[in-house]
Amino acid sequence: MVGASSSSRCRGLSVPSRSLGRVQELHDAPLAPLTTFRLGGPATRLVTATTDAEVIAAVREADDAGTPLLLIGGGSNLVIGDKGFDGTALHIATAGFSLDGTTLELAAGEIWTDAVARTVEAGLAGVECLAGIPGSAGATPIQNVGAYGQEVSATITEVTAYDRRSRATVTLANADCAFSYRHSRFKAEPERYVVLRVRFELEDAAGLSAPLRYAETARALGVEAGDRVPLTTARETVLKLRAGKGMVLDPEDHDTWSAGSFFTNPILTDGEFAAFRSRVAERLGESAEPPAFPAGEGHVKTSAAWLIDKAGFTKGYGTGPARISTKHTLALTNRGDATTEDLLALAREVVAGVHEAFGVTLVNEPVTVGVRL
């Protein structure tokens, strides 16, 4: 997918090519500005589509020509190689926010955190604890985005997508999306589906939030898990918690030049978790207990942040242009002049260190393009 850079690409030149209606098309276009990491080389061709029809036309054109295609929404979950992308990068910038009673429909290009704010203003619960998450609405079902006790799979009713295999627009009900922890059918088949629209069913709880499921949020609010609080209070509290961890984008703060959580929380079998606990006791002492959360029959989820910290990679770790955030061990950051290879070197160091210490292999959450961890 990724070809060698030309000299003009190395200089990051962006040369207009032509305009197809409202579709903007550029050649040798830098992709770093479209990502929250602000990393990655240029694309041979960058197309920006603002309607579903334009998205479908661009995808079909690439497929008919056999051209590699990279889909970009909010760029919050992408690690693009320094050589860039040898093909067509399609920036999905569609707009559409429709609220009918408690039913919300979002175009894939809608800014997610803005959409959450509007649902809270409308007095509807179900996604208020997902405030501040960067990226676009179209990415939420792909990753089954979740935080602070909520996941989009709990409120998504259906996803409209373009199926590149059948060359048709399809609508998948929630049960057909195969949602699981940070995973979905769309993530399992990345070359097949292009998300166009997402529909949610929210709750009118008289201005109150959904029952709080996350202990940290409940503690911050001084309530018990399962309680409800005013919607605006829940959203503002989550934003404050996220900001304290460098998880709210701020162009002036390099601690936020990241993809949020770089690693997913490991899910281990009961046997793997027992072996892991033994390693913890050997390294940290018999009284040390690693975090453990139910993850389905015969499985336990533990904390990637805890693993990273206890393996010696503390907040602010690193001396180069890519470092662990000073606010949260799960965020790997670009301090302003990093390259993708700088970031990957840090990520590999963390993965190797955690595995050596505890026998657990961390898995990256962001999608890698033209590179491998």
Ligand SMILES: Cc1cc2nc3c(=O)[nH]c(=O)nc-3n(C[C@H](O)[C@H](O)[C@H](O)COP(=O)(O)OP(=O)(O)OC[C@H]3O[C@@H](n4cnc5c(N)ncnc54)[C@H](O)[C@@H]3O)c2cc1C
The other form holds:
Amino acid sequence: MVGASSSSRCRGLSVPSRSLGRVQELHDAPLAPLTTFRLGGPATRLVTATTDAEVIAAVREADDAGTPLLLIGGGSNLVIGDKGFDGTALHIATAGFSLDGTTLELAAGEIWTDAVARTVEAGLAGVECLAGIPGSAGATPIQNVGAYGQEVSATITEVTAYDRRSRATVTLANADCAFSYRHSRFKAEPERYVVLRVRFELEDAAGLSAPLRYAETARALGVEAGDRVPLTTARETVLKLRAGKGMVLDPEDHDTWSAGSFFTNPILTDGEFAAFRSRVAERLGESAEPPAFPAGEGHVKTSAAWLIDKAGFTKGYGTGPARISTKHTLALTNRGDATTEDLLALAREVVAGVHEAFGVTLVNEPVTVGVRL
Ligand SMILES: Cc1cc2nc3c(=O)[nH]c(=O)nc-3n(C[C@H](O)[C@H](O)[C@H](O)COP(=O)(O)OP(=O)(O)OC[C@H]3O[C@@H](n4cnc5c(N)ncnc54)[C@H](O)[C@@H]3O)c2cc1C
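What would the structure be for the form predicted in complex with this ligand, rather than the form predicted on its own?
What follows is the entire complex, opening with the chain shown before.
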């Protein structure tokens, strides 16, 4: 077993608080500082829990009282309405990193990108291309976090969660998690599971990465897709590529005041894709070819970034306080003094523009709280 971290994940909030043991409780607490968008109004009550027992106690208390509950990890995939959240917001700040051979177990509150760095240091492959993704380990199964050819579903073996329906702690094997592209059972049943711990099976490949599946990473390293490279090289290359797109958090850089990709890549049936291709030909000329990736029997995945760009929403689009990132068309950003309504107005404009241009409806990736697109 290797180490267990104990750093606090609480960020400073200047609102009245009282402490119940180690549980921190605040009232009328601003949620914006807990999100990477820095957006959203206050929660009636904000509880920060640092152990599994505290998490479960806070969830049970809210459920017994019939109080709405909002789970917050790193707040990097949340769009919270300007009116805030009328209920208990539970900030999960538990700590625990344990490595036993190639088996990694993370407490939900562990910072994901730090945990990835530690697995790379330990010489283990499987999550190195997920470096730089903000947020907590406990949220990674929710939307089956993925980037640069890796998804957590490939290495997660089990998820331990508190089941609000049975009021018991349960362990779900990978096959029970219904993982798919940016989706899972946890996302499908958002009121049910509170993830406490996630277990991964990594690979000891003598200091090498898993085979690189993403062409851009392989190209950047001058190797072929499918090749392995030193683990540290893989991680550093991904971090560099991500930073160039504003996809690594930097408080000084408003291009990272975002939720990363704001829209998922649309998955179309073969028939829908054929109709989409003719729209593309009509609008952009016969030689224009939209990106197409296999997405299971009878389905094709295309690129949301391509659609947005070709519909006329280029990098930096917008004149208000919410704009498209200057580094990536897929990230909507807060330039400093935006409201959630500003952000949603921009998102709605993009959705309508893409639909009008190509007949494809974009779907938001971040979870919305108290608002809808
Ligand atoms: C700059 C940037 C780049 C990004 N790049 C990527 C990327 O490459 N790939 C990718 O997949 N995502 C990416 N994201 C999105 C985001 O980082 C991930 O979705 C991340 O897993 C969210 O973690 P979080 O702890 O911040 O979740 P939060 O935003 O706090 O919560 C997200 C959802 O999960 C729920 N939740 C949180 N913790 C728990 C828990 N313990 N149990 C049950 N439910 C919980 C919340 O209630 C909410 O519904 C990016 C975001 C940013 C800001």
